[in-house]
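The chain that follows stands alone, in the form predicted alone, written as structure tokens.
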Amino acid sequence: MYKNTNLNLTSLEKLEEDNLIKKTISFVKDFFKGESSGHDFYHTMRVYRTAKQLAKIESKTKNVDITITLLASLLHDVDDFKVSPETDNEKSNAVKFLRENNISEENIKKIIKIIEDVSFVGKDSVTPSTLEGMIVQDADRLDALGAIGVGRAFAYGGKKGRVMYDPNVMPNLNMDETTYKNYDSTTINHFYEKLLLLEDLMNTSSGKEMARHRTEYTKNFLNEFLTEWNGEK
């Protein structure tokens, strides 16, 4: 396995053809077959591509272990509580795949730590301790913003049977991890409870820059939605 790869265009192109990355992409494609919650194969691939883009930018001034970053980005949702709650605690799907592909236990620990820290869980959300973790977290959160983020919010709400909007139900802005995972909100409240908070939680300068435009789009959508809901247009 590559160790502490300083990312540049040549190494990035090499990793694109790397057999391990190809096998990981094939694994997640099969894993997410039929998933309709917005946490699907295409979400995973967007996070993977955004993580590559952020890593390339950040590597201009810092060292980035690109293989750790890419593997964590590809595997970040295979044990997510929204998709596979029975494996969430142990991250057993990711661990099993990595061990079957002869990844060292040291690197498995690094990848699993990134996966454990990636999710937004209300006020208990954490900032990753490594640059690789920060990149993957930013990439995942960027996919919750903008046009795709809006679409994913409604896809997840529909999957969970959530009400689209109820003006009598106020957003809950003070949830801990347990409450966040079990709270039955509305889709529009989710914008206030998570999506509009993400720009300020970005870790990298490149992530913050990307989030700015997507957040503006998200706010414009929300304003238009509420204007139409209230019959003002």
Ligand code: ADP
Contents of the next structure:
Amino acid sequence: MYKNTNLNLTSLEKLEEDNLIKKTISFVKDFFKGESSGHDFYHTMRVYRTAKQLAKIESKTKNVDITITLLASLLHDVDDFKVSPETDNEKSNAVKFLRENNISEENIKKIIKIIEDVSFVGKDSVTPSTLEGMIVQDADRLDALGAIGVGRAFAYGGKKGRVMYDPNVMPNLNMDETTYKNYDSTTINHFYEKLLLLEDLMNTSSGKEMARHRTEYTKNFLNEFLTEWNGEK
Ligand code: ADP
Ligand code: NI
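Next block, the form predicted together with the ligand, ref. the form predicted alone:
Next comes the full complex, this chain leading.
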């Protein structure tokens, strides 16, 4: 039964053993069996761990509802249009799970709003209205950066049958949601179209700090890639 809001830091560790969190982890593990689009169980777990880390830091100075944050981080991709297009509108996989676990309708609403606002969709991307939403969005975006982010971008491109790079195809920096979702580009262009924009879009200061480090790594990778491409090294 859901009852704890605004948990303090000591109870954060206990939450690991919380049955509800455990149950949610095993629900997503089961849900993502066989998924290889980069939206897999381990992506969800990384987002969960990063969200927990950001929540820990942010809650030193602000009120953070840790349970809402962690549930939203774990459920953020179970109705994603790429994974489950038929439930994307209603977010029915998440809603069904939360209802079955007796989460109040008020809290379900909060969690669903976070999930609805989480995605990067070009210039139509949304800034979440709550700190919990900001944390989950930052955590999800951080997983698109750094070594993991580079790996995910190439895994995604490979799955879509895209070329790594084509110097004749320019990045499109002004995409709305529909264009972004249907756009067929190269994986290297994705770095310019999304990855390198994320640091400036971070909502929390703890997220921004992590993004700074991961963006630097991502830029170094990109420079190395283009240098090798041009036969300069
Ligand atoms: P998010 O879960 O953050 O909303 P997406 O659904 O946009 O991310 O994408 C999942 C992963 O695939 C991310 O690492 C993202 O950077 C990568 N990705 C998305 N679109 C492309 C693309 N066109 N080319 C290469 N990688 C992509
Ligand atoms: Ni995600």
